[in-house]
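The chain below stands alone and is given as structure tokens, in the form predicted alone.
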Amino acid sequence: MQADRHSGRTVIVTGAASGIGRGVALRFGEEGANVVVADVTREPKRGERYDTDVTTPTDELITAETPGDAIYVETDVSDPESVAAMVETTVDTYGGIDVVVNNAGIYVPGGAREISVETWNDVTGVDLDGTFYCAKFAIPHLVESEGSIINVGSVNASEGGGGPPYAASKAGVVNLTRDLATELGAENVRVNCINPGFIETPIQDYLTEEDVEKMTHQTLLPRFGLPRDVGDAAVFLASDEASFVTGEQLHVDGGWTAHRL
């Protein structure tokens, strides 16, 4: 691990109180970054199967156990005013922004006949609109720092599944990534997307034990990934080592999509 790869850089990670976002935020902290934990709640979620005993808020863990620094900023990414305030707080605290990781997302199971219009709007509001809002308000600062945006999509972005608002939102995130990369490339701002497969987080509580066994069997590397696996990909994509990588989507899925697309 190159502990100084992001030393002194300021990184916003949305949805960083729990799950994948927490793993991403911790990895940037290990790399020496100033991490803004942007989430609707500071307390980490506990799952029935994964993260059953987490208690320490992500910002506290980063400050106590890594070379990095961290603050928590209460943020509802579906609310543009909340996002604008979070960006302003970040700049006031750390002087700028180098990386934005748009990870915040929600998932509600159900098909088109079961999911209400309100639920559709809730999911797309966080998963797609929130990604756009965070990018929009951070772009002026990222242009100044020649920074990068990392969006978090899903394997469901290309294969369907996960319910109409989730699959549609994640597909939108992938193409939003390409569009932002096209817009910002001339200003040396890179934009990439990570598409996770099945990761050990509390969001997987909806799965039965039979589901877990089935999904594990269908993953070429027969296990669920860890939040840290996604974090490793994020710190690479945000690093100088990826300076010629933009507009791409990286599957961190244990080979899930290799035999399904």
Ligand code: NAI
Given for the second form:
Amino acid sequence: MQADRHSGRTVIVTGAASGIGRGVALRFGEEGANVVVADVTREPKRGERYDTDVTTPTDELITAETPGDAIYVETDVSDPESVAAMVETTVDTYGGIDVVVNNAGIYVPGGAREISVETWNDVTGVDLDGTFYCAKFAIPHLVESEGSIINVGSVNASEGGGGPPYAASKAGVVNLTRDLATELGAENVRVNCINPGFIETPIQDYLTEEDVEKMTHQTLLPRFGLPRDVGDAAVFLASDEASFVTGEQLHVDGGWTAHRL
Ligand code: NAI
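Since the one above is the form predicted alone, can you give the form predicted together with the ligand too?
Every chain and every other molecule in the complex is listed next, the one we just looked at coming first.
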């Protein structure tokens, strides 16, 4: 495995305090990147089932245990002013931006009749609007570096069952990926999307043991994925090895979408 594909590159990972974003951020740290942990909180989430004992902030872990560097920048991706300030801090600190991983996301269970309009706005505000804001404010710097954007969708982007705001946002993220790729291709900025299946993170606290068994059974490789599995895909998509890949969605789902059992 190459371990220096991103040496000296600057990578923003939103929602990197916990879960998948933390796994992605660590993988970029291992590849020698300067990582910006852009999250509403620095404190890693502790789940009831996964990441039950995580305490070290992601930026601290990267700095201590990888060849990369890292800073935490308090960011609410649903607030355009906060995103613009985070982009500015990144450029002031590291001199530019090479990669943006739009990972921050929230999930609120419930169908159209249960959830409030406020919940709809909250979820779409983070999961879809936040993805757009981070891309929008980073684009001038990505054009300069001929960098890339990686959005995090979901298997719920192409199937129902995730609840209205989540499913709609994730489908939006996939087509936003294609649209940004169309706009930015001529300037050598690549835009891709990773659609994770079920991954071991604190977001899964809402699942019952029965749900976990069912989801595992429906995954062709019968396990939940690890944040690292998504991180491996992200370092590939951001690397020169993927230099002819854009507008693409890569499922990291253990075969969830290949075949429903
Ligand atoms: P998580 O709940 O473990 O972590 C989410 C992180 O995002 C947290 O650190 C949280 O503080 C941060 N965050 C929340 N709102 C934010 C905001 N407004 N601004 C900045 N940061 C914010 O969730 P997980 O599982 O790591 O999910 C990450 C992404 O992967 C999300 O977009 C989620 O929809 C997606 N995903 C997760 C799957 C899974 O099985 N875990 C499956 C498919 C997609």
